[in-house]
Structures are given as C-alpha cells and as structure tokens.
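First, one chain by itself in structure tokens, the form predicted alone.
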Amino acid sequence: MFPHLKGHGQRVNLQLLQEANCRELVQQLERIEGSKVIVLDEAMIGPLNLVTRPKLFADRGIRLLALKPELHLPREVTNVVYVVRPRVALMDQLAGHVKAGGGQAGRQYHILFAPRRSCLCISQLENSGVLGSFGRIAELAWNYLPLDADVVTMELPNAFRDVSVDGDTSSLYQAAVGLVQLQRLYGRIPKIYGKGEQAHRVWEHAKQLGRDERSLYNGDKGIVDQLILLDRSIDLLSPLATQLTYEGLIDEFYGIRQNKLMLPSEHFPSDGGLGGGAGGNIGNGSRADESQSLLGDGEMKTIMLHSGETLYAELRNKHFNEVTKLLARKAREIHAQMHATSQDKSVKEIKSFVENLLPQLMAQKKATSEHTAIAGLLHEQVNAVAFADDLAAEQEFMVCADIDKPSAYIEDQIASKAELRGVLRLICLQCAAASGLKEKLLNHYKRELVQVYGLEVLLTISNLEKAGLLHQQTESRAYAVLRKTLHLTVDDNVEVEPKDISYVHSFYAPLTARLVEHSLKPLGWQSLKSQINNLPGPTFEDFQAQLVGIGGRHTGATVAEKSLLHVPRVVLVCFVGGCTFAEVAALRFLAAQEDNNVEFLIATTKIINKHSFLDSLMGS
C-alpha cells in the first residue's frame, strides 16, 4: 500500500508499522456490523492519510464525513463511527449529533479515539446524557505514524505547547507508549542517550511501561542500537531559524501536510496526457489513488512529496541555490533523450524505446516540471526584499552580534507595524542567540510591542516566557560557548556539493543535529557530556540489557553477530517537542557519509517550522 516506506536497503522497515496500524483498524471496523459512515475529526484527516488509502473504505462500502456541529446522515445507516482525538471540546458536538438524531431507528453511535480514549471524555458524553447511545468506545493505538521511509510521526502540531505552556504532559506519556510499541515491532533498544528535562520524563515512562513487557528484555537485541532522545527546549533556536533547504523552503511558504503539497492548478501546465495512462504510474506504485485525498478539494493540485518520488527524494534535503542547477540539468538529459535519434535504430529497438523508455521519460518529464514550477514559486518568495532582510536579521543574531542591545532593524519592523508573529520570532532569536535578553531590553521590546499592537500581545509574550522562548539573561551563555567548541556557525561553508551539515541554514548547524554528528564518535556522548551542561534539564543515560534465563550470558560474539559488523548500526533520534525539515535533512546528511556508517530513524511529535512552532504558542 505505501511501498516508498521500505527505503532503499534500509534496515528498518516502516512498512512493518504502517500495516499494524492499518490492520487494527481493519479489525475495529470488522467487530461493527451493518453500513457504516465514518466522521472524521479534522486533527486525524492527515493521520488516516498515512495509515490507509481511500479505496479500503470504498471496498467495504464505507462513507467518509468530516465532522461539523450539524450533520447530514443517509437514512440508511446503521452505524455512525467516530474517529477523533481524545479532546473534550469535541464531546458536545457528538452529543448534538446523538440528540438530534434521536428519531432514527435502529442506528448506533460509536468512537473510535486516537491514540487512547479518555475519562473526561467519557464524563462529558455521560453528563450530556448520550453515554448510552454509543455502542463501542475503542482505541486506535496510533501512537506513531510512519510519515517516510526513515521518519514517523505522532502528528500532534501542540505537542511543545501543551507541556510547557498548558501543563499537559499527555502527549510525553504518548511518546513513551510509542517507543514501547516501536520496541515491539522492531526489538529492544540496548543503549538510550538523552538530554533535556521533558525527554527524560518520556524515557522514565517508556522504561517503566517496558518493565511490565518482559517479552521486550527476553528477546535479543533489535534492529535499532541506539536511541537519542533530544527535548526542544535544548535548541530553541533551530526551530525559529529560516530553512534553506528545498523541503524546508516549500513548508515554511506552502506547508506540507502528511507528504502532501495543495497548490492553486493555475500555477502548473496542463498535463497534456503526460500523467495519464501508463506514463503516470512508473515507478511510482499507484500515484492516482495515492495523490487522492481522504476528503479532496477539487481546485487545487495535489503533489505527493516523499521518498518513493525518486527527482523528489534526490532534490529535498539540497540547499535551493543547488536545486535550480539539478532541475535545469535533469531537463536537459531528458530532452536529450526524447531526442536522441533514430535513424540508426532498428525497428525492434524504436519499439522497445516507445514501450518501455518513453514512459519512463515521460513520467520524469512531468515530476520535473512540477518541480520547476514550484522552484519557481520559492525563487520570487526567497528574492524578495522582506526575505533578505529578515535573513541578514537573524543571522546577525546567529554570530552573536550587537545581541545585548536593542535591533535597529526589529525597532524599524515594529514601528511599520510588520506582521506580529515576524517581529516576536526575531526577538525570540535574540532571546535564544544571547541566552536570554538583558531585563532593560526585554521590557523595552515589551513596552515598544504594546504601544503598536495593543494589550492583547501581553498574553502571547506570557506563553513565549512560559515556553522559554523569552526570558532574562542568564550567567551560562551556553549558545555563545556552544557555537565556538561545537562549530555551530561555520564561516566558510559550500552550499552546492556540502561537506557539513551548516549547509541546511546556509551557515548554522542546528544544535540537535550536530549533539547527534557528535554522539557517532569513538566515546562521543561521554565527551559531549561536559559541554552541554549548561544546556537546561539533566543529560542522561541508560541501557537496557537482556534478563539473564536459563542458558546464562552470552559469552562472545555469535557467528550471526559477528558477520554484522560491517552493516551500518542504527539510530532512532526522538525529538519531543518537534522537529525541522531543516534538522531531518542534516540527519540525512550525515547518514550519508560513509564514515559514519549509520542509519537514522527519526521520531518527533511534528514535523514544524518557525511559523508553525511560533503559531501553536500564539494561539490562545
């Protein structure tokens, strides 16, 4: 159903999930007897979207509905099923639904919640006094979802937010049942590095859940070596930065929801039958059913963004200054040979041509040029003026310069009256830059913010200060430090053909990215362990070793274990809080320098950028 999730020679296979997640729910559905209507929370679209295609429902004759405060049911449905997110606002409107349905005969309600059900839920359904009216109140344990062939997801764009500012941890216990459910499919994790305070509590639960799962200790190790659990709040800068990548840059402009991108159509040539019959489908499994949306919008274009795209997967984790010269160079090798003649050819080999490569071609011909296209599209976004200027801003910041006294250019963008959520990310990169800001320039930023937008902005600066994003100055100056002992600024870097990972920021190496550059090292966490303290919460470590039985310890290496020495060790890197597509790349990176020998699985609650992450803290 998802074939790019096997990756290329990867060793973990994120097939194997995307299945287990698809078969429950299969299962959930099988145990509902009679016609069916699914409604949809809004938060689990994208989900379903990575667990299933839409054809499983039409095979079975199941409707999808998008859940609004007034529905419209075919008379003929028996069941009405819920599948929502455990929030309690929710509730009333199942409850509106139940009661002004009341009439209908013989038609039962169920609830489907992901990933776990809730008790307040169930009180405000039993308060509304609709309890009785649902037959089946079930879980959907999609604690993960496999977004990539070496990414998954718990798709939870609030996750940072509601822990640090609400106080809601239930999305770190979430985590942690993922990484039990993770270690059930692929195997017990032996070594368990970690640094920040809310990825350590993720770590005590994931430990103390492991605990009650014995099978996880009895078995021999799995697939993955190691994991890397990295908090947000350790590099507040990262997700504020400006993404230079191609992936990073459509996000940040467009936003890519669940592997897909929705454009106006305006923007893109008429197909002009390339991507029909057998052109459309090379190599790409089916792409018609995949590009479909669960509940589709008609006027826009979808296109599908991931590995199993193959001029995609060559082109997202590139700087965008390289990826104008790959696209014009890929266009050229298919003229070329769409081009190439045929007077030296026989029949046989014209026929050959047009039955197997033509297609072929045809196929690269429209992938490209939807990539110009939206090459296109970033190029006048990244040319424009506020786009330089907001750059230069930030990268100022980035080598600490004038970081202690107020920004000329943040006063001029105040005094316009600039976008908020622009203005507030530039302070909060001062913030970060300079391990906070001295107490008479934060009140001098707050004074000058109230003055131009109103008393209102108090209560977002509140949740910036709750989030960490705003804060006074403190002694440490950990980002100073850390960018001079770990390289994070590098002055003289190459965008096109990289040798560090800086590339992703056109000069800065997110600090997430080069914690785990330095953990691959001979002793690399014991070293990095010194440095980092003044980063905030403990720094930690673990191993799960394997529960003595019967046979005693292994004494040595087995011939099975021996053999695999030479296959690149694996690496889960957890990021709880959130991660760029900035950092994925630089992973990426890094993973593709044969040196390092490794390969990485990425978790993270959301894939976010800096408006997304700034969004989700200004929201009230």
The other form holds:
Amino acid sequence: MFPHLKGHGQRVNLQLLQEANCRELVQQLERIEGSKVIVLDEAMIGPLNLVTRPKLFADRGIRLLALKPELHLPREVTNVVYVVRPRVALMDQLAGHVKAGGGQAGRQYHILFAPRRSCLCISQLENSGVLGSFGRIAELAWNYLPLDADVVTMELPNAFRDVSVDGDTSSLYQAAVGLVQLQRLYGRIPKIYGKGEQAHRVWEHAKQLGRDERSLYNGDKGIVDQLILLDRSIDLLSPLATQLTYEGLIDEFYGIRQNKLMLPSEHFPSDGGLGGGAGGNIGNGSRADESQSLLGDGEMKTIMLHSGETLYAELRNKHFNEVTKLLARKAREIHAQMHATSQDKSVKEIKSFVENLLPQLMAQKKATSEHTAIAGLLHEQVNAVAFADDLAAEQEFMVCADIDKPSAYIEDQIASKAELRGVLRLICLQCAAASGLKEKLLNHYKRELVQVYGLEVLLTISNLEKAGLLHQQTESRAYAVLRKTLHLTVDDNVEVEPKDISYVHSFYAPLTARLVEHSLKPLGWQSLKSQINNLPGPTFEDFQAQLVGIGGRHTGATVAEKSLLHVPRVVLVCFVGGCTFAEVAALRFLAAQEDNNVEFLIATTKIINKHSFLDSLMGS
Amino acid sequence: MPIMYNTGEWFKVRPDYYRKVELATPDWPIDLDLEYMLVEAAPYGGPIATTRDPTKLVPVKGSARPMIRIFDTTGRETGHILWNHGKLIAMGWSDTEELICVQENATVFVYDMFGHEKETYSIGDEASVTKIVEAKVFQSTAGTGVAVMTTSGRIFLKQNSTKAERKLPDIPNSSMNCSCWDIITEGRNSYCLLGRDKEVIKLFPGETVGTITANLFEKPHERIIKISVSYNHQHLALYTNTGLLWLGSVDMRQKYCEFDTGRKDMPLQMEWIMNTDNTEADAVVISYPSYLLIVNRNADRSDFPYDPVMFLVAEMDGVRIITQSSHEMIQRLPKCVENIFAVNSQEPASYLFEAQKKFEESSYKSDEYLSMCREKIDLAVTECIEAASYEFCPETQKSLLRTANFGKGFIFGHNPDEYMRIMRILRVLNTLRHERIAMPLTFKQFSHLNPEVILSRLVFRKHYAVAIQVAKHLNLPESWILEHWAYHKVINDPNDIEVARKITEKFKNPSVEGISFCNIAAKAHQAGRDDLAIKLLELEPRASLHVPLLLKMRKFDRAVGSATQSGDTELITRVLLEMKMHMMLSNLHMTIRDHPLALNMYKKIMRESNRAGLYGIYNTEDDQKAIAEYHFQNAIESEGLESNLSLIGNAYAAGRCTLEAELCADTGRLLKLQKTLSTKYNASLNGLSVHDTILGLLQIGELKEAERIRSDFKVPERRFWWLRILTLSEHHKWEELEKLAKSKKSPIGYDPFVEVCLKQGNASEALKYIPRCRDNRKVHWFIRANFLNEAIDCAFEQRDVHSLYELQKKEGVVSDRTLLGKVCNYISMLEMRK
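Output the form predicted in complex with the partner chain next; the form predicted alone has already been displayed.
Following is the full complex, with the preceding chain placed first.
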C-alpha cells in the first residue's frame, strides 16, 4: 500500500512501521461497534495520511470529518470517534459537540489520543460535565510515523519550542517511547552515541523504558547497528540557514506537508493537453488516486514528493543549480526516446514500444513537466533581489566575517521595517555563528527592534532567548573553532556533482551531518568527543548488550552475519527538535558514497525549515 | 503374564476389572475418632472437614462447643472453626476448596481451608423463618450451590452465593415423609429429585408442581431410602429399605438393572464409580458398617469386609474411601493397564513389557517377546505411556516408562512429545501425592483441573517452593507464585527491613519476569504498613506503576520526585492534578520547586487553565522577569498597555533587565508624547513605535518634530536617514532627496538612495546616486537599474570578470549586438591579462 516506504535495497523496511501503526488504529476502531464517523484534529490529518489510505475508511464505511467548533454530524451515525492530539484547548470543542448533539439517542462518543492519553484533557471534559458521554477513551501510540523510505517523523512541529521555551518535555518522553517501539520492530540497537542535553534525556528515558522489555535483550542485535542522537540545540545555525537543495527550497517557499506539495493548479499545464495518449491517462488515473488526500480540496494541485516518484527521488537532494541542468537533460532524453521510435521499425517492435515503454515515457514526461514548472517557480524566487541579499548576508555570517559588529545589512532591514521573522532570523544566525552576541550588540539590536516593531517584540525576543537562539557571548567560540576543525565551511565549493556535503548550503556543511560523517570513520566518535566538548550539553555513548544466560539461546547466526562484511551498517540518526531537508540530503549524500558503506534511518520530531522553526518559537 | 504390580488389588465385577489403590495412610490425631464424626471431604484430594455427629452419643471431651476441624488427606490439621453460631445442618466443599456450612436458619457461612471465615449469606427469608432440616451442597454450572429443605418441606436452592435463591415447586400431595433427596444439574438448571415412599418426585424450578415417577422397582419394597447421582449427573441409583438397588439413567427412562443386595441393615453411603478412561459410570459402591459392596450395571457384585466406619468421596474417575486407618481409591481398571498386567494377556504392550524386562536381564528371550509385538509396537508404546499415567506407584511408573523408552527405539521417527509430557506430569503428580503436600490426584484429575489451578492450590496451601519448582518443571510462569509468597511475607512478617530484604533477594533473580513490587506494596499499604510499602516501591523502577500507589498513600513528595525522574510528563501531570486536589496551594508550590520539570509542567497547566495562578508561582520563585512578561501578556490581551507599563517596567527592573525596563519607560514617555502630537497635528500617532511615529511626522512634513523625537529617543542617525529617504522617495520629492544626499555624507551610504529610487521605478533618479555607491556594488545597481552599458563599463573598470560573465547571459545584452560584442571583448581582454 505504501511502496515508497520500501526503499530500493534498504535494509530497514518502514512498511513494517506503517503497518504496525495502521493496525493499531484499526484495532481501536474495531473495538467500537456500530457505524462510525471519525473527527480529526487538524494536527492529526497529516499523521493519518502517512499511515493510512482513504480506502481503509471507505471499506469500513467510516466517514472522516475535520474537527471544527461547529460540526454537523450525520444523523444516523451511532459512534463519533475523535482522533486528536492531547490538547486541552480542543476539549471545549468536543464538549460543545456533545452538548449540541445531546438529543441524539444512543450516540456514543469516543476519543483516541495520539500519542498519549491526557488526564488533563479528560479532567477538562469532566469539568464540562460531558465525560459521561464518552465511551472509549484510549490512546493511539503513534510516535514515529514513516515519512519516506529512510525518514520517520513524530510530526510534532512545536517539539523544540515546547522543550526549550515552555519546559514541557513531553516530546522527549514520546521520542523515547518511539525509540523503544522502533526497537521492538527492528530489534535491539547495540551502540548509542549522542550529544546534547535533551538528546541525553531522550536516551535516558529510552533506556529506562527498555529495561522492562526483556525480549529486546534476549535476541541477537536487530537490523540497526547504531543510534546517533543529536540535540537541535547543539546546532542552531543549520535550521536557520537557507537550504539550497531542491527539496529544501520547495519546503521553504511553498511548504511540503507530509510528502505533499500544494500549488495553485494554474502553474501547471493542464493534464489533458499533456496526456495525449492512453499511457498518459493511465498515469493520470493512478496519480489522481494517490494524491487524493483524506480531506482534500480541489482548487490546488497536489503533487506527491517522495522517493516513490523516480524523478523526484533523483532531484530532491541536488543543489538547485544542478536541478535545472538535470531537468533539461531529462527533457532531451525523453524527447530523443520518443522520436527514436518513429524511425523504421517493425510492427512488432512498435507494438512492444507502445505497450511497454510508452506509458513509462509518458509518465516520465509528465513528471518532468511538473518539476520543470516547480523549478521555474523556484527560479523566480531565487533570483529575486531580496533572496540574494539575504543569502549574501547569511553567508557572511557563516564565514564569521565582521561577526561581532552590528551588521549593516540587518540595520538596513530593520530601518526599512522588513518582515520581523526575516530580521530575527539574521540576528539569530549572527548569534549562532558568533556563539553569542556581545552584550552591547545584543542590546543595540533589541533597542532597534523595539523602536521599529514596538514593545511587544520583547516577548518574542524573550522566547528566542529562552530557546538559546539569542544569548550573550560566552568564552568558547564553538562555531568559529568547529568551522575550522570540522571544515563546516569549505573554500572550494562545488554545487554540481559535489564531493562534499557542504553543497547543501552551497559551501556550508550542517554541523549535525558533519558529526555523523566523522562518527562513521574508524574510532570516529572517540576522536570527535574531544572536539565537540565546547558544544552545549553532554557527549555520551552507551552500549546495549545482549543479556547472557537467560532464556536467550545463541543461534549461531551472528557468526554468519559477521562474515557478510559488505552489508552496509545501518545507522539511526535521531534529531531531537527537528531537522531540515538539507540535513536529510547531506545524510543521504553520505549514504550514497560507497566508501562509507552505510545506510541511514533518520528520525526527527518534525521536518523543519527556517520559517517554520522561527514561527514555532515566535508564537506566545 | 506375571502376577505382580499390585494385580493382587484387582477384583472382577464382570465384565470389568476394578482395583483398589492404596493412597497415603492418614495419620489422624489421637483424639479424633471418625466413628462419632460427620466427615465431608472435598474432591480432587482436597481438605477434609470433620465435626461431631450430633446424632451419636459421645463421651464429652474438652469444650462443649462444637468445633469443625479441617484436615488434609494425611490427617494433618490445617485449621479449625469454633462453631459459635446456631445449629449446624450440613457442610460441603465448593469447587474452589471453600468449606460451606449451612445453619438451621438458612444462613450459609463460607470458610477457607484454614478455617478463616470468608463470607456469609442467606438462602432467603422464608427458609430462614421456617427453619431448615436438611441442606445439600452441590455443583452447578454457575459454581457451587446450596439447597435447603425447610421444616415445611419446601426446597430452596441457590446456584452460587451471588445468585438469587429459587423456590422449587410444591411437592404434590403431602410434603411429608420424604426420605431422601439429591440435587441434579442439567445444563444451566439444577433440580431436585426426591424420594417419597415408592415414588421419585422431580422438582424442576419454574414448574408449578413436581412430577412423580412411580413403579420403578419390580420387587416389593416400602420406600426408597437412598438416592445417589453420579459425579457427572448422568446416572441415578436408588436404594430401598428392603435392600433393593435400582440403577438407571438420571431421567429414569432407562433402567440398567435391579439388584437385591440381600442386606437388611441401612447403608451408610452410596456413590457411583466413574470410569477411569471415559466419562461413563458402570458401578456403584455402597458402604455399610464394616462392609463394602460394589454392584455394576450387569448386576454383578463384589464385596469386602471393611472398617466399621468409612466415608466415600466421589471423584471424577473413581471413589475414595476414607477410614480411620486407611485411605483408598476404588477405580475401574484402565484398559491399558489391564492389557499389560493381566494374567495371560496377549496384547502387544504386554509382550513389549516382558521384552524389556528380559532385555534388562540380558536374556535372548527379549527378542522373542519383541518379535511378538513388532507389528504393533507403536500401539504398545502408546499403551505403556498411557498406563504409566494411571499408576500411583513410582516403581510401576518407572518400569512402564522404561518399557516405552525401550520400545520407541524400534519406531522410526517416533515423536517423543507425549512421552516427555507424561513424564513431566508424573513427576509433578508424585510430588503432589507426597504426604507433605497431601494432594493425591490422578492424572485425569490433574488434566481436568489444569496445572494453573493446581499451582494456585499449592500457593494457597503456602507450598511456595514446591509450586515454583512445579511451574518451572511444566514451563509455566512462576513469577506470580513469588508474588504470592511476597504477599504472605508482607502480611505475616512484622519486620519491615527483613521483609524488604527477603523480597528483593528473591526478586533480583533475573529469571523472575514481569513481577511488580507495586502489587506487593499495594498489599502492604492495604495491610496498613505504609513504611514497608514505600520501601518496596523504592525498588520498583517503573514510575508509571509506583506513582499511583504513592498518590494513594498521599506521599506527594515522593510521587512528584519519582514521576519527574521518569520524565513521563503525563504521569507528572497526573500527580500535579492529584496534588492540587489535596494540598494547600502554598505547600504545593514548596513541594514542586525542587523538581524543575514538575514546576514547568505545573506552569503549563496553569497557563492553559488558570493564568492568574501563574503569578503566584512566579512570586514564589521570585522570577521577576517572568512576572514582567506575565503582566505584559495580560496588558496586551486587555489592550491596556499604557496603564500597565510602570508595573511591567518595575518588574523588569527588579529582574535586572535594565534594557527592557528602560524601553518600557521610553514607551511610556512616547505614548504621552504621541497624545500631544496627535492633537497638535491632527494625526493619529497613538500607539505607534518610535520608528513609525517619526515616519508619521515625516510624512506630514514635520521634520523638526521628527528630529526632536530622534534625539529624545536616541534613534541612530542611520535609521533616521533611512526614514527620510524612504518618505521622500515615496512622495516623489526627488529634489529634496538630492538635497539630502548633498547635505552631508550619508551615514548609510548611497546604496539606499538608489534602492528607494528603483523601488519607485525612477531609474534616471537612481542613476544620480550610483557613482557614489560602494565600488563593489556599482555594477549590481547598474544592472538592477537596467543601465547595461554602464554596468559593462563599470565591471570592466573593476576587472570583475564574474559580473561580465553574468552580464553576457543577460537578456538585454544578448539581444543587443553591440553590447554583446563589448562584453565579449572585455572578457577576453581581462582573461588575457590574467
């Protein structure tokens, strides 16, 4: 059902995870007898899309509705199942529905909390006096959800903010639960490395939770060889930086939501004009089927962006400058292939061409035209003056040029009252690169911001300070040092057919990806340990050994396994607090290098970008 | 075949063999004389309850109060009950080994096998008022029931302690003269069969009146005096005062036989003997004083002289006989045992048995015997294994199993599972039959009860060590046994430290799986031993398990501590909600302040439910910055920023946020100023930022006022210039802009001038300022202003090949032949120079 989750030759098959999650939902639903309608919290639409298909609900005659304060429930339905995040604010809506639908005899309400049942929500319902109307109140333990063949996400956009600003560490605990769940599916992870305070907490919780799962420790090690836990707070530069990969740019400008890109359909040639032959129609059919979202709307065109789409899989991680070239080449190839056939060939050959190759070609052509359209849109954005100026300023910071002085560019931006988020991004970038701003400079920026944007901006700044994005300079110049020792910025940058991960930001390699790269080397983590001491939070490593002598019988398979040296290691990289597509691209680049002989599974609280990251922090 | 292996205990009741098996001899206490006792024994080798038979004359010893004594099958006293209620009518055992005692006023008392009272209930008011004369304890589908017969001859029955009692229909004609009765369970219903004179009356619940069946006997008699139903409620036996015995089906439609015992004395008891290898019953055993009679359906008999007093216990596969000096079991001989051990048996199993024996004697005859059973050797092996399961004597079991082991060597690909299973179970059975445990179970009973039930019975008898060994042996979970052991310790051992130590010692064993200290701690709490409970909870690593109990014990401090340690935010929230309900707010604050995570979660709860509550916490924490932000947030929401500014500013100041405090003061000043300015210039400036205020003033041309504010609020020169050029360009005041540019050196350079001109689409105006821009930006601005020629020249001047290449690709250049030539020319020149 989810072919894109089973990557080509990937050792970890995330379909298992999808199936497990889906099964859990189905089991919960089956426990409720009678006709049902599911009411979805907006934040749950995405997660639901990741593990289920509309067919699942259609087959069971279950309708899906979005959670709104005013909800018109079908009269004849006997069960209303809410699938919600445990947010107290939502409970008033639920209470409203129950009170409004009070006349309906025999109707039962149920709640599935994802990922955790919340006593706070339940007590809120109790206070509203409607708890009695709820039958099942259960939890849907969806922690990690499969996004792509090598990415799992918790879909918690506010995870970093909750932890750093509000001190609510629920997401850390859930990440730990998720790690245990992953181990249940894919086996014990023997080696664990990590950096950062929250990452450490996640691991401590996971270890504690795993302690009771004896079965985990009895068998041989699982598919995953290593776990690397990285705290977002050790690298706040990367999420703020402009991503220059195709996927990263799409996400920053248009936002990719659970593998889906929504764009006004006017930007795309109509399907009819393009399809032409029968093959095109087949392609359209399946595409329309797939892109049909659970609660879709018609005006926009939806494009699926995941590794199941061959062309996209090829383009997504490339630097944008390379993408245009690749697209042009692709178009030429298709053209050539289409026309090569018109020359003299036997009827038989033509027949086989029409039957086999043509539909493929039509699909390719359609994909190419779609991506050419997207690339065209991006090209306009990237060539805008503001983008180039912003990027130039950002890159100045990355190389630590004039890092301790007030930036003229930032001052000009403030003076012309540019968008606050963009200005704050640059200030935070400067702060990250300089490992803190001098008190005088910080105060200067604050005063400027208040004078231009008003006093309220202080509250936003306070959030950024709590999150560690703005702070006074400390002794250690972590970034400046690591830039040199870990070659975070490279001089001889190559954007097309690169040799180094720094291409994802043109010449800057995300620290997180660099750490992973170094840890792959023999004794990598050991030599890394001393180098990253100046980053905040503890550096830790752990080992989960097999419990010997209890129940576990040695199967002898380990010996056979060891002889297979050419089998790639599987490393689970867990980003606590979110990661960007550029970081994902960098890791995929590393995995593609044959020397490394490694396969990554990336786990994150959410895929973030510079906009969404700041947005989550700026709200009150 | 040999005469050995207890075949001496066999006897024939044609056509079948029966046997008496000797079980462990009971060693009754000296002061117990069964002759004067009423004895009730539980099936499945369960406990035995005795009390003095009030109908017999006994020399009074000790207390006059009646006492019920409970023994196990070896005569060891496990408990006693001092009966200080009314007149005891009957006793019986439930299927869960509880002693059920029925009193004259229809009250039922239930005790466990140690004599601890568990519950009491009544069989209805009517029975209670009219008093009862007889009672029977019977097995129904719903559990163990009690039936009573009142003095008025009514019968009530209750299928278990929770179900309502039912009144059975009237007895037709007279309700007097009923000589005997029994309860039969059929499907979900239980009914009563009653013997009156020559009739049997069936009282079925729900019917209005009983149905009478008469003329069952052919031979003359006066009345039926005994009625007995088989263990499976399928067969009925009736006994008359003339010694006639009637055997038939329970519905009385089928008569197996009528038999004249020829005895005139009253029988003591009459029970059906269930078959060992199926669920039928072929014979009854009748006990008389000093005499035992066995009669089967074929009206064949066998009899034995016996002890003067004996008690029969019907089992699912035989009848046990308990006397003062012995404990025996009568059962029909299983076919397989007969096949092997019967004299002159021609069965393959018998030959195999002999072959094995000869083999051990190293006799060549082994082969001869073997060849006689070679064809059916698998049948022989199966029978040997099966026969072993029926045997009580370990030696016999061993020799049979040895035979099976010997025989299976001759079978290709024999599956040893059954052999292994039987061997395991036999080992367990032998242990259970040992006099220390005293649970003489047959293999069939064992299988019927389930090993789990047996384990729980062992645990109940506090045979923990044996139970654990049995569980291990049968590959069953054993942790729960340990848990029960721990419960026992918790309840009976008064030394906290010692108990905790013993429990941890046992639980540390890594093979102990899925066991929780919490359940034990909960027991300790129930027993009122909170200190011990806490000690035990400290050993439980999973916070989700021990926190709820801590909450129950109101140990909030510990609960908060361990919840925080677990990191489980949901758990922390639960603790906090509970604490909020039971604690003073100030205490709560003090308790959670040592636990940052709990504090954060508490703040989060308050933020969502009760913002005002936050203030209290911040105050306790003396977090002035948070207080400032709290007021700030409130001010924004109530749109009363101005009135709250001093409050906010003071809090900031107290929190050492000097800059923030200063900015608040500035804003206050600004707001005042804005009011005067707004009225003065009739403009709406209220609530704007400093920047926007200046902008507003500039837009209405009030440069002087703008300047004043600039200096008042220390607006940097650069930003002021920006504002000026922005307003000027927006109003297309190009001359003034130029004047400004020339007035003095621009602190922001001249790039912004170009930018604002371009923004307004005035390229020619922009051109004025490009030369004054920074050198490296000039080409950029020329290109943006679309002065391509100038851009090319400028780039060449600065030897900027990169920009030239960029220009070469520009549409404007590509389309203009002269420009293109120029670019190419310059590029080649610069490349040459390199």
